[in-house]
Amino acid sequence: MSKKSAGLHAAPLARIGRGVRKFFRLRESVALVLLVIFAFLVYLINPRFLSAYNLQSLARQIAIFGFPAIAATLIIISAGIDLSFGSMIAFYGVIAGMLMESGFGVGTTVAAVLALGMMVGLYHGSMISIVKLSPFIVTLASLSIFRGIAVISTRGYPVRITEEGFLWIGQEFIFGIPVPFVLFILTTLVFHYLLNYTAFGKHLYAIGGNPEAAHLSGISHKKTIIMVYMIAGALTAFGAIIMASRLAQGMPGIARAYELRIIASAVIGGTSLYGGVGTVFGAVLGASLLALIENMLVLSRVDSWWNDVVIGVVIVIAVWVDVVATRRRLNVKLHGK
């Protein structure tokens, strides 16, 4: 063979490497990676993972982890944390059943719901950009302060919910297609393009990254923390909607430890703990990942409590490989290699 004609068949292989290579570049391309993985385990452990009952399951499931997954995510992008997503999520359950149970409309409920997701983010936020507390004890003081009060405002009994309409939010579907997942794809869209086609995502990605350089731009690092936790806020009260319309009750005890999965779905998806760094589709995959997950657990008929073993071994995962992206990212800004 000539050198020429080796060099006309080495040129798509460099190509192919170079390809693979960015690919791999990408902060998602391990959660993607992952996914796949799994998918193809959990189809050959059951074939019937691909019925289009079980297909519908799991993304209604992605739906209320994704909500929640991608005010994570923002959360995260600014340097911050929220430890209450859980306990947040049975409060605005219990509180749509509430207001179900006392005669308001569909509508007026979710209304008031995702406002209230919007006032207790605008206390959050106040609270760690005005007083100047830290994330970490602002939610986790909210974490026991609202899963008591859903609690002893029902006395530890679920709400019953059954308005035909309310239910309908989380149980029915779109062309064969779950409510839930069709509403998760439309916000997924519009908070890709908040993030990276306006002046907030621009800000938030500024604060987390470099916050004293964002604040020498003439960023304003109060307003922007206070509207990142009040999105979140209202991002949380909508997946707790979901849920109590997907159970027909808002329940004081639900979603504990989802804390734990919730922010996995962001580190999974690769956002960086360290802030500045992050995607709405890591968000989506790292979700999927883990509803995924749970997904096989149940068909493979193992034991539920397995699923914080199995969630806690990929977060380690994913958690050192973000720590090994940022080490060599680094090391390319000081050495530029």
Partner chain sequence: MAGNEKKEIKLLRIAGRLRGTRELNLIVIIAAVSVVINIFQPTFLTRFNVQVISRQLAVFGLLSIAQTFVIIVLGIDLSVGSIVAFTGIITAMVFAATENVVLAVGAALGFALVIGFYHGILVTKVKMAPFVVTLGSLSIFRGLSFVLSRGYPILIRSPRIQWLGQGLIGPFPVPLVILFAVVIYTVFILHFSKLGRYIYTIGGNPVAARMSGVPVNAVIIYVFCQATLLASIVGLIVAGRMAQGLASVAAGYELTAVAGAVIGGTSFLGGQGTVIGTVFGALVMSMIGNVLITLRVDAYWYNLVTGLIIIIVVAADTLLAKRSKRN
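By rigid core we mean the largest C-alpha set that fits within 1.5 Å across both forms. Positions refer to the first chain, counted from 1. Predicted, not measured: the structure shown is a model, and the values here were computed from it. First, how it differs from the form predicted in complex with the partner chain.
- After superposing the rigid core, the C-alpha of Trp305 moves by 2 Å or more between these two forms.
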Second form
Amino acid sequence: MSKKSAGLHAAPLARIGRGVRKFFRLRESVALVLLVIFAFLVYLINPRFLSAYNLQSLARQIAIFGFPAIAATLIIISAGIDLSFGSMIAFYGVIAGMLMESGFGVGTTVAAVLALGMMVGLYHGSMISIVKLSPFIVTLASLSIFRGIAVISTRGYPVRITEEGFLWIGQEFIFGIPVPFVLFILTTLVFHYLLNYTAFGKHLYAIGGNPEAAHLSGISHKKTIIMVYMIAGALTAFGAIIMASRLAQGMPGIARAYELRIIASAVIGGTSLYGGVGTVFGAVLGASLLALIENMLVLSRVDSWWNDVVIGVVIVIAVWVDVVATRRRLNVKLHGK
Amino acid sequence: MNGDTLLKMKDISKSFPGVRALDGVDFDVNEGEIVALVGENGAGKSTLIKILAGIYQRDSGKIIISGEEVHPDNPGDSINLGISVIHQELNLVPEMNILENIFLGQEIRSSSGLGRMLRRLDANAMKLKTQQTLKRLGVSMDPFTPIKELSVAQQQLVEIAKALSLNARILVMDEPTSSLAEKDVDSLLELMKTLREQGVTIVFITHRLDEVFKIADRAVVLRDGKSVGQKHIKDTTKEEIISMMVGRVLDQLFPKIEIDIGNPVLEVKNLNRGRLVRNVEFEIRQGEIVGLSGLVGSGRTEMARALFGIDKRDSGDFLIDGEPVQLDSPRRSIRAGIGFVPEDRKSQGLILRMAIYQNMTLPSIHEYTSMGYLNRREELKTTQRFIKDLQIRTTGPKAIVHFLSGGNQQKVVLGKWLAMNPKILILDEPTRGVDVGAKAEIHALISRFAQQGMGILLISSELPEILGMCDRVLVMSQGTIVANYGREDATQENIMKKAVGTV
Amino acid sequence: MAGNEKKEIKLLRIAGRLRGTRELNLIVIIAAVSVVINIFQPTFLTRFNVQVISRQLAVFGLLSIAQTFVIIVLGIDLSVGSIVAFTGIITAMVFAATENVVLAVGAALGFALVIGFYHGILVTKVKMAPFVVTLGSLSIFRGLSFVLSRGYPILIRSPRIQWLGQGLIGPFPVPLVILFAVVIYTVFILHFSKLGRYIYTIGGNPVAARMSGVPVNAVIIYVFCQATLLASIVGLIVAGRMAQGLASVAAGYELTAVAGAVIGGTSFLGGQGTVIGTVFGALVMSMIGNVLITLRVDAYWYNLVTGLIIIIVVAADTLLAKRSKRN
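Show the other one: the form predicted in complex with the partner chain, since we just had the form predicted alone.
Everything in the complex follows now, all chains and molecules, and the chain you saw is the first one.
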């Protein structure tokens, strides 16, 4: 049979290839290694790193980056992009504040904001999959539009939030663990399940990896894309709720230029901008790495201006290493070198 | 063996802007038979199949499956009706594994809980079914191997497995053998026979009539979007089918012209790249057409790519007209006077969204440039000349290449290399996917180039083409050249023996 | 003379090519909107206000042209905003240290070329996605600008550098003249030169381009260098206008530049876009703020209006194209 001959001289090479691959199939390994190195460095610089207080604030920060980072990962797996995270976080926060200001309860507010997130996702998804606009443009417009609405509706002033129930979400602890972090871990598990054990997950990877094949297999591009943007909308809305709760206000000017940082955490976590590749675990690693870098600069009392520089360098290095490792692996496989 | 009518497509018509692709086509398939759907490129075969697959919608006509009229509006509908189409370009997701691809869009879910899309997938059931299906095909592959690690032949088996695991009633295969090596073609044909014995109904689209006569029960011929007729294979001949396809009798497919062969124009020495190109040495003389034969995977294309400087090579020395040259990139090779017609014209040969003239002058563009300024008028003039010379059927040099037929696109590729006036022309499968008429024209052109003194390296999987066209035939196997036959010694038998490695 | 005839034919042909195109539609809409606004607020088309708009146009126009070339070769440059700030800081610091205008300007342009080259190398040789490469630079050079200036403005006491941002040549603001020169150069490159053909070819099919002898890597490196170089020219203009280098300047301009290019007809599918279309797109982006001020609309509306214009223009364009294809 044909396949036997194909395996003939490939046999020993394949074995080597598989060993190398096992390590690097974990595209996240780069982020993981960087994470460990950074954590160790921070600890060396300032042993207070391991104090309960610091770990708590680190965990909270991870959660704040983490929700939209998972959203970004899902979208990028579908070969899309979302530039609107920062504006959305401001917009949802302001809306939450205004809803409670006008007398709505915490439950209603949270539900309404999540629903609003899904509506925005529906709009994004429809523009992309039905009108067939580039996701870059659609979400670039939203970046402007929703920041605009947030600023117009508040005339630029923050909306104070005093509802205790709402503040619990972002500020309290469960057994010493910050509530946002607990929620984030739960969310991570749910989305790990969603991506790996459901038809939706498989369809998402297929649409990102080979849209033509997905189409011919009877997968509805429209449904899947709309669904992924709706889910991402809800996730972002939830991130915004935590942020607003943590700050006790909805701020129209908050999270400016956040979108690129969120995308960065997805990319650092091994998600490929070409689509079809990425994991929730990677998003968690990416978000953690960004949170850790901020934490490190605080603890080491280095000028906070360095934050951007370090993040930029980490983005380039993480992806560089990943690209080179992938290529080496392919070379091993194809040419036995 | 042949049962009742399973599928009936009746009076199907379909128009695209400016083209009537199908005009009242009838097409029947009986239970348990292999039907070959044949016709030239542009005859409407693919359109008909795409309507069946739910990719296009018909303008008029009826599709009846098992006596019931159906309306497949999208690929999902068609799959649910029991129609599985294996398209010419394989459609698998490279990053996903065999199992995931087989069940893509048709995942088995555990019965409980949540919405349809969010329900837990039943991994065990899918694994079991995948193993069963692969076994039925007589192959042993790990269901968890990623697609990107499989050969083309293996990927095709995955596509077939996918169709079978969907319990397809009709398996449609669009040019399944066009990208396979000779040996893999045989095993695929065997497999199709086996499937027929198991009761699977197969519709088989191909350019290769040999294959039709090997396995099909019936051939249905389309021409210019119309049904021309159908024949039981037992009652017909190749010549008859060909004349039905082209509407005329083709007298000569390989117009070989005898030419005086001159000095070596290209000498290749010590060419190495990985394990697919090893110690390759050969020469091409002026006016000589050298055929390069071998199985797919023997390293033919890899050798040509390494020679032309597309892929980095481990070593290699080259002489052109006796002078040593550096061929480190396509750009340098072109400067040195080599042209390269690649295997896949759409992805490698053409910029589909650009005009004919923009494609045509690309390799020789410095000739139209002075002080950085690009002389469009000269470009158009040259292009107009080649359109006339190569008989490219189009509205003019500014026509967008995308809208040309396959044969005309291939002529644009040829024209673009001729426009640079090469000393050596490498052609990798120049007639693949080109219809019979255009094929003959391309063969005539190749002969004419040789007559003008060009040295030609012709890579082809079709032995008749190699035997008909070439002055000399090189055979490659496992990355090395294993034989070098003169025109007299080159026979189908000799070449195949060398190619499969049995000395 | 035959020469004159040729010129006339060429002009006619260019006019013919423009008919019904994105460029023409945009300019008609822009003109109509301007005239209508001017009826309500006669201050709009005064010489002073037109100069104000044209200064902004120079900034967005140069960045959008930079972006257009990059997008045509299937890339994106997210770093241009940060490069504007970074080169402003560099100019200010070098001038403060040496009092030498040539050195100060040379340093800005030199740094920009090095950064562009670095982008090009990572994209072509390491084969990283342009989005990631330039996202890294967006962060790095914005950060470095702050680190170098510690967040404070650095004054530039050179009248000649200030002239770049503030001066006039006749009635024309210097930035507009710079834009005009760049437009002439880039129109020639993109539409009338071999390099331009290469650029479109790479956007259309990079594999086929390489196999046809197009020096793909070199062209992509050129395009990225041109992008950062244009960004650094904007950096000089902006620094000259404010008479200082400021780390926070031009934040988010990379996306404004993309919007300008896209409104002007540049497509993310690659291989499509023109310099003139982009300049008109950038003109739309430059006018929004000014129009709102003229009409005494709250500045808060700026973001919303900008976003709506982007989505409406692009959606309308796509839907109209779909319909015309159907007919």
